[in-house]
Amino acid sequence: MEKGESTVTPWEVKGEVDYDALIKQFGVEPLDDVLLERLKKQAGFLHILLRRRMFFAHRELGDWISSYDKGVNAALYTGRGPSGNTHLGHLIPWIFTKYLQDAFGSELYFQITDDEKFYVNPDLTLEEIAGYTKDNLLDIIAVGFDPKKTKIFCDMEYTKELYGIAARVAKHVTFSTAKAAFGFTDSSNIGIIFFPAIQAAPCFLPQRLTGKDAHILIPCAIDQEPYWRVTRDVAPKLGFRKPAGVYSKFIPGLGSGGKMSASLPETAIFLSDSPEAGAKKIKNAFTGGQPTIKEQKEKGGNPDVCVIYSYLYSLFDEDDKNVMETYNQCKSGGIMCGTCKNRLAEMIKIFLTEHQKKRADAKAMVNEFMLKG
């Protein structure tokens, strides 16, 4: 892959992602100040993931907020594909979804796509995926979703309700449409070809369960957007509202370039890492600093390519003034990489310690969240 090139699909993200180009390619809209102000007014504050533009694009988010204002059931839908242990990057949409649930009092439908991971991972068995599902559920619940308003379901266990909706969706999606949206080929197995209908189904699940109108908003990473493009085309044919979407960037891996990935464990902070192991990974991460302290002081560093600064900026340092000072000090050579690494390492240790306590508590709560049938 040439420098500057990238691949962004629901199953693979590689290279340097140009988010402005993706906005044009996917036909989504940038999050503007008007929408940010509406979210701030409803929540009482603007989440760090919005202030720092980690969530950067949307489809009809304003319409979803207007539906809420009119008394429509403005529900949320997001998910997880259980192909490994959960890492920090997976948390980004979930943390933001919790913010929206708290702000709007929304029901949340959380899909575990165990079937998809079986289709696309030739080396994973159903038993292994079931183990990851059980493990990932604890990380999901540990985020703090409201158990009275959150319904988690696994595709392979909640087949009856999902399949009835998926069948209706599938009838209106031609293979040529699916092929164009997802890049399917003659060698694609028929399971993954049908799967977009299963992924679309939760967009219409609240209506099916309650018999009442609902408007769904999907917070997710931008690579999942093709699913909702197809779903939006089908929705009016089934008599439902088109789902809205709000899309995040990817948190970078700990190396030079690329997103955090479970398939490259050295690039990821796993939520199962010990606090000490997480801190050690941070101290070995790629920075935008110079090779020596002398050169750093003379030339300054490059925070724009620095993983450490990216984590401080996107998630871990809430203080806007402090983040800007860190940026300027790095550029001027007034701060060394070790200082920033040590600060982030301590933040990571605190975060992992707190999350793992919540994860332990979640073991007794799983049944409160699960939809069965």
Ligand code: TYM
Second form
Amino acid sequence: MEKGESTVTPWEVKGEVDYDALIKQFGVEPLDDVLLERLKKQAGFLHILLRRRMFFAHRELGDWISSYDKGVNAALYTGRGPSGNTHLGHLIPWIFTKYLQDAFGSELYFQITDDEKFYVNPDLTLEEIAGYTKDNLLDIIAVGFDPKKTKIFCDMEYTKELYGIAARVAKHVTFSTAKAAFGFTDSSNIGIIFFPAIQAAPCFLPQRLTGKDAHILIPCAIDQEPYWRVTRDVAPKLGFRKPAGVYSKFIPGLGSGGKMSASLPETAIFLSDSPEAGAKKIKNAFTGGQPTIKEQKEKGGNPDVCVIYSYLYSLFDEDDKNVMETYNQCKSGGIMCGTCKNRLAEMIKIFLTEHQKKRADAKAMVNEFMLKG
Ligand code: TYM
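Next up, the form predicted together with the ligand, please; the one we just looked at was the form predicted alone.
Let's see the whole complex now, leading with the same chain.
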């Protein structure tokens, strides 16, 4: 793959992702100041993931907010494919979804695609996936969604409701459309070829369950966008509104280049890592620093390629002045990598300790959240 080239599909993210190019390629809109202002007005504050442009693109977010203003059921939909333990990257869309649920008082539909991960992962058994589902559910609940307004369901279990909707969707999607959107080939198994209809189904689930109009907004990272492109084409044919979407960038792994991914465990912060193990991974991470302290002082570091700085900037350091200072000091050689690593490692320790407490509490709450088939 050439420098600057990338592949972004729901199952593979490779190369250096150029987000401006993706906006054009996927035909989505950049998140602009007008929309940020509307979100700020509704929520009472602008979430760090918006302020620092981790969420960077959308489809018809403004229309979704207008639906809410008009009293339409403005609901949220997001999900998880349980192929392993949850990592920090997965949490990004969920933290943001909670912000939106709090701001708009929205219902949230949360899909666990235990079928998808079986189709795409040659080595995973259904039993292993069921184990990850149980485990991942605790991380999802630990985010703090409102149990009265949040409905979580697994495809393998909630099949009866989902299948009826998926069949209606699938009838309107040709194989050539699916090939163009997802890159399927003759050697793709037929399970995954049908699967996009299952991931589309929750966009129309509230309407089916209530018999009333609803407008869905999907917060997720940009890799999931091909699903929504296909779903949006079908929606009017079934008499429903097109789902809106709001999309984040990928949090990078701790190595040099690439998104955080469970397939590279040393470069991912898993929510099940002990706080000490998490801190240790941070201390071993790739930075934008020079090879020696002397060179760092003379030439300065490069925060633009530094994973540590990117975590501070995107998620962990809320203080705008502080984060700018870190940037400038790094560039001028006034700060060493060890200082930034230690700071972030402490933040990660606190974050994991708190998350794991909430995860333990979540065990007693699973039934409250689940939609059963
Ligand atoms: P999954 O389990 O691969 O990922 C869960 C969510 O995390 C996002 N994501 C990331 N975000 C930021 N940085 C990263 N490094 C990173 N890696 C993953 C994904 O975009 C996703 O939002 N097919 C889906 C499950 C699903 C779904 C949905 C997701 C079903 N319905 C509706 C979003 C919205 C999947 O396997 O996600």
